[in-house]
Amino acid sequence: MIIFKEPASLATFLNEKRRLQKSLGFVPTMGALHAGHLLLINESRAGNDLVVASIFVNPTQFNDAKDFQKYPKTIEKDVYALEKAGCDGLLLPDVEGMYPDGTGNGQVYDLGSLETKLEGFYRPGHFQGVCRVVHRLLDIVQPDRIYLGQKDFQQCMVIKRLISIIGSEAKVVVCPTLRDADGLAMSSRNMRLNPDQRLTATGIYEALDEVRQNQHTKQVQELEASAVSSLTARGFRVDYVKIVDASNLEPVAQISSGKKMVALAAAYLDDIRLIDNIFLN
């Protein structure tokens, strides 16, 4: 595996790949690796003939200064993990290299209602942030495919609206989501709870399944108040549990077959600030 700390070396690197007509597969990371991280390594080994990744933790999507010092860092574990994946190429960017003009002032993207709505509402400027990073990624990388996981679902919506704005013809490939033998999805963030903590955070797993076991005996508010209340009593702090449709994030009032439907949650535990997603029906 090649290290490149230069966007601009990366590009010379790949374009030499281009022109022997290599299919490319990226993965966009901010490092503190996890197996759902080597996962989406896997997929893009599986579907081309080059897989490059990318470390960095980017300033601009954090709407909390706290949380993006507190981010967790192993860098020299991800980079042994990256390369035992069979990882081609990464990116070890500074800020300075990816925001060469600063990271001020940047584009604004018209991303709809998702910037309203569940993580756009909570995390005001998060989603412009992570457009300016991925923007930026997809101009150095042009992979073929970038592959994303299911966890963040919401942002794999703003970043397939992003390659629609900006005109990319890489193609979203959504990797299911990996979760620890208790249900937990593997996050990054995970790192920072104490062992009391990571016994409690099953409980935002434990709420969402409640949901999709109950999803045809209970009416859809009842359902995600009763959610709500679980996590509440286990000692959350709720930002939203709500059921949508999972093609446009709007709102359901009853779960229908015809529709394909997904509950997702954000709650804090302390300062730590965790996130899920079940399909429903």
Contents of the next structure:
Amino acid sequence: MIIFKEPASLATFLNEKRRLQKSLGFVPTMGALHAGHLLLINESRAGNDLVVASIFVNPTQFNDAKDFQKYPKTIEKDVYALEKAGCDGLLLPDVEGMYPDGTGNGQVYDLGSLETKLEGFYRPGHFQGVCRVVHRLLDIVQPDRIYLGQKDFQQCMVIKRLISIIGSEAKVVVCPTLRDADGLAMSSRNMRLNPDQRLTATGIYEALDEVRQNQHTKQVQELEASAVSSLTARGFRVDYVKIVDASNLEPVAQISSGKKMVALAAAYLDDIRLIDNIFLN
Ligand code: AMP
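Return the form predicted in complex with adenosine monophosphate (AMP) of this protein as a structure block, the form predicted alone having already been given.
Shown next: the complete complex, the earlier chain at its head.
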């Protein structure tokens, strides 16, 4: 695996490969890699001649400075894991390399209601920051396919929208959420949980699973409210539990088999914010 610190060097390397008609899969990450990230690498490995990953903790997408400072970093382990997984190239840029004109002002992306719903509402500016960094990464890498995790359900929708705004040719491949044995969705932020919090954290998955199991016997509002109370009772500070139309994140009045629906949750344990989602019907 070749490690590129300079975006321009990676772009030159990839131009050469493109001339050889190699297809290219791209996996953007913020590092502190776990098996969920490696699933994306494996999918990309299976579907392309070349795989490039990036590790960049993007300052412009953190609406909470403490969350940014405390974001886990395990770079040596990450490099080893990527190499072992058969990744061909890793972009490991610094902030100046990614934002040569500074992180201040940038393009504003029209994300419509994606920006005001759920994660957009609770993390103002977050998706603009995601778009800024992914736009830059897509310009550098110009992949045939970009691999994303369903764990960040709304982010997948935002990046699809970004791709249509900027006219990128990249196809989005969404991979399922990888979970620990007790159901907790794997996440870099899980590394920050103490042993008690780690036990409690599985409550997010359990609450969502309960929604799924009771979807045919209870009303939407009742399902959401009982998930919120079960999380609160376990010590979570809940941002939301919502059942929405999976195609546009619009609230639904009732569960119907005609529409694909998804239950999404975001909640804190201490200052650690966890998110998860589960498809219904
Ligand atoms: P992050 O490093 O958190 O920015 O995540 C990088 C990519 O990995 C994103 O597309 C995430 O959705 C995806 N991802 C994170 N956690 C998981 C997981 N548990 N299973 C599958 N994909 C994941």
